[in-house]
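In structure tokens, one chain follows: the form predicted on its own.
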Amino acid sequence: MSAATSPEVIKESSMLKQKGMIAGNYDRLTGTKESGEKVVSTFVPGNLNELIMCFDMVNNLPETNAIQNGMRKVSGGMIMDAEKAGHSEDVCTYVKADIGMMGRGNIAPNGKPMPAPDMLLLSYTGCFTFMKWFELLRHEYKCPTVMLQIPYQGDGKITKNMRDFVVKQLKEEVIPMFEKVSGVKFDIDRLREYLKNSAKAEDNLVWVLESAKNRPSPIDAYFGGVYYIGPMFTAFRGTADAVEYYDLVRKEIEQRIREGKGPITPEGDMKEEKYRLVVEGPPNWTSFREFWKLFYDEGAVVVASSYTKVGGLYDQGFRHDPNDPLGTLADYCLGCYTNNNLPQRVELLEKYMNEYQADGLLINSIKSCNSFSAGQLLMMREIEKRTGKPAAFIETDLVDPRYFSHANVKNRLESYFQMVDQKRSGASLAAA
């Protein structure tokens, strides 16, 4: 379907609210030369937005810039520019899109140039690429850099020593650097107030995600889920805007449940729920609407996903605690999905399969993302063995349009849905 004949995207109040929030943040970022505000660049997993706000700094997230460029279908040329400059085809395409964006003037979605960061904050949460990415940024911008080292959950648990180690770094390295760069003295009571806002918003986010346990599910927890997590995982957690946004989303979903409606898609309400899926792995951003359409055209709803936990496992009980400000920031970073080991990830997917009454597991393996892709075939086989439900494997990429094959993905999905149907038929015959 051409762009000229594509149906208009349905917009709910929460969507318009989020759109305004994102636009406002980009306007703030690109207006720092006039406002005098300082900028810190950091990443989504381990994003310490509440702490950043304590120093009146503006949060810039390179991943979200790459996603924005992917959805606007301009990341492909940026990636090719980065490859011409010597970056391998196998390097994370978020990185190459960011490098290519810098080479093209670092233009934000509002058409204005992005500012150079005054500080780089790397909260390492299980993705080795982040460290190499920030080496490139540090070489480019030559600004103060601080690394918050987050111990990996190799044994599948967070120990007191791990927590104490992170808190010690916050006190002795991260906060002093913020104070030095921003010129603002740290106020722990200010942090507590932001954390209170975070906890309120997190309660409603979890309610929204768990609403997918209903039949029909009122949301798609993968394609729709990436919008629901947006404010929480980026520059808005801890703000009054985020509290208002999640209040709004919850009311909209409550109404959909009362009316017995399924998810809202770019083409309106989904009419029939035929398949309930759990999805592992990030989505493809360059063909996001086309990718989603392959699912809702078949009546497939994603009821739970791992990607929507990359910035925090709130549905597993974590909440930011204003009574323990630095400790709760440590717990948050330590508990991010990408900081979990393989057995933990399998257990989470199995839990989703059971609690959300899913028909099967689908893995979208991302060519350039080793943080997610490593071990996914093993995870798929393990889930099949534990649940008796069919699993399937498709391959795309984050923001490189060369690695999204519509025909290939469509064929694999159609075959997979046939497999689900056959499994159901076999179960029905066995029951009879």
The other form holds:
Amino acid sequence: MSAATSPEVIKESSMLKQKGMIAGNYDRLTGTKESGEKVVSTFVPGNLNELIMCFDMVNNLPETNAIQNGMRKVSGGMIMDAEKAGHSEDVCTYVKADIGMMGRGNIAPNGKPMPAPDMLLLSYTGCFTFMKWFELLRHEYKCPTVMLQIPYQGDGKITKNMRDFVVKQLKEEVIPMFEKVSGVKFDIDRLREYLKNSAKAEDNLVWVLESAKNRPSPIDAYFGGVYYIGPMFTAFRGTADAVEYYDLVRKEIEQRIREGKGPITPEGDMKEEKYRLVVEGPPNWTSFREFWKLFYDEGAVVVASSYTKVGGLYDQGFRHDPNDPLGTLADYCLGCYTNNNLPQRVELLEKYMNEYQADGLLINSIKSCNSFSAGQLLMMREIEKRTGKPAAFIETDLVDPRYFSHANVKNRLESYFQMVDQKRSGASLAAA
Amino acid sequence: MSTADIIARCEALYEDLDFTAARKWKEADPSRKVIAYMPVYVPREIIHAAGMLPLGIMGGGDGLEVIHGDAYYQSYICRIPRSTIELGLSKRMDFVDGMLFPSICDVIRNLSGMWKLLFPGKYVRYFDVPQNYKDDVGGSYYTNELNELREGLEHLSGRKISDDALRASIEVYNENRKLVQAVYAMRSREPWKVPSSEVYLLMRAGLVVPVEEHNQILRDYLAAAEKVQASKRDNCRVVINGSFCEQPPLNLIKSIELAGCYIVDDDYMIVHRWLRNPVSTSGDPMQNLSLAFLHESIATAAKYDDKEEDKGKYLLEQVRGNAAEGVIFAMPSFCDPALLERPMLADRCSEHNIPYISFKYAENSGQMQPIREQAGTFADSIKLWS
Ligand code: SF4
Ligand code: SF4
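Write the structure block of the form predicted in complex with its partner chain for the protein whose form predicted on its own appears above.
Next comes the full complex, and the chain you just saw is listed first.
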């Protein structure tokens, strides 16, 4: 899972800024031969970007690469390559897209080959597959690998034992490995400075996400949301660039609210807001634009989503805390959405349904992702039971085009919107 | 008692999805409690020391009609969680007081939360284990986790679990490990006397009866198997890998044997063999269980291999230690851990010129013919080329 690059047609200045940041990071990644910089690969949930920066290393996120390849419609071939090489058709397609990409020379979106990682930071947060994925990469690259195990919130809370364990691993495993690979000594004050930047940007991100409580919502918190979380969840949290980016987005949204505008879509401003939805699950990337269109054509706007929380539940109050640099990294990793247990996830969605005055819940169930998907049918029932609002279930995949059926999704959504209409007219009849 | 008598009893236990033996055990004393657990490992010693019965749940197999469970899962998720939900919703597990969900994959992990939602009031614990094997890092985390489990069970029963009780339970399970290993060793030595389907049923029995009773069953079987007259066949010797969670139907195991393979090692129900050596009974028992986990655990896909060179080491030991001639990767469909692990293990096999085949199954797979053919061809090719 991860934040994507933004859909191309949004042309606000924040968009251009983000585009520049992403391109810059790919240039940095593909230029390490010349610059001598070291590369670390890691995952979006539990991404320790501030720590990585303390060692002057470049952050490479394979999930983001898979998304890039998905959106450029090349992931399908890569997945098939991996399957031909012996990887099962049943497993997560991010892993296979990554392995397939490697087989094709690891070409970055700028057309240049990516370097082999100097280190793998296996931040094992909220997904079991992460562990196997990086074992597979280590199997190929034979590079230093450090595991950061993040215990799961089985009982819906973070205990002292869990937190101490994570901090201890940071001190005794992760930081020493970074020092060894990078040759840079760890400086906790440097980390504090980055964390201050993170917290500033996080305040604005939350403001942006919560702006969807307005009617009409000035943002789409799922399709547009992946664009807003981009810098925060990837290689930019903690940078001055990210602070600037979130200032910019906030100003743009403030302007939209003043003008009473709905969200921006690939085809311009969304006109009438007919349906307000909460969405659970990651999006499909291979048909991202077509998928989104099925919503905005019907006047459906996503007002809150769980996917935009995979890299942190900032809207529930978490902020990186420069006063407790390692503890805050532990809290951050422990708190990511998929590290929450199912009852917590249901509670969060229920809260979103109420706080964002949503008409219903939509679950986009991803074939690849057991972490998200196992249990979603029960979650759906629970939300229906607790809120009395209709819920719908669609099935797609992340980056495997074979599992996105436009016709099926369209049918499902159309009947879902009808259901919402019926429910509404039923409610207004009852009130009359 | 003959092996046939013993196995008939084990088979009856295996087929009994109402868990009558465990129910009876509980009914004998109103203070008794039953704690169920899923694959792949829990420290049963702690449950035992609490005076409770650990009950291993391996899904519903091919004998359970799944009526409600399918409504909880998409088609691309393995079978074991849906049949386990079925067992719960159909009240077959209504006598169970608590359930442990070990950290094995995201499906079982999420099932722990589903269980909380579906069965409020029951003791439910996601049982986490360390993937860091240093005593003062993963070890201290795990010791604290074990203590939380201990406290949870104490709370449930209203009784303290003493260190002495823990040591005594470790002793009983050490005996169990010894006997289980003896059965495995005997099968490896003389697989014609100890068919794998029998070993399988013996181990399944160990999930549903008290450990003391299982120990007796194993002793009886070992004694009876010595007397079995059976002649050695020209079968090839294989190790099964990837079947540590959702179980194949018994027929699948029989089919592999019928196809000309002696299974000389496997990873079915590895809870019995998770710890390779006896756990120390002197000193702090929780510490001892923790250290044993860190340093004596077998390798499986649910565990992180700290070093790349350790990947496949255990499988290679299984092959060499049992003079196996090939590996059969038999994995449940949609099982991420097993299926993601396989390419790495397969590479190790190739590096060491160990032939292997792979196939997938589901606990309710019905068609055995393709598997029998595949295993038969594999056995033939091994005989031809070895
Ligand atoms: S299983 Fe899900 S969370 Fe894990 S890597 Fe795949 S998509 Fe990401
Ligand atoms: S069969 Fe595999 S994926 Fe399914 S619950 Fe077991 S370990 Fe998880």
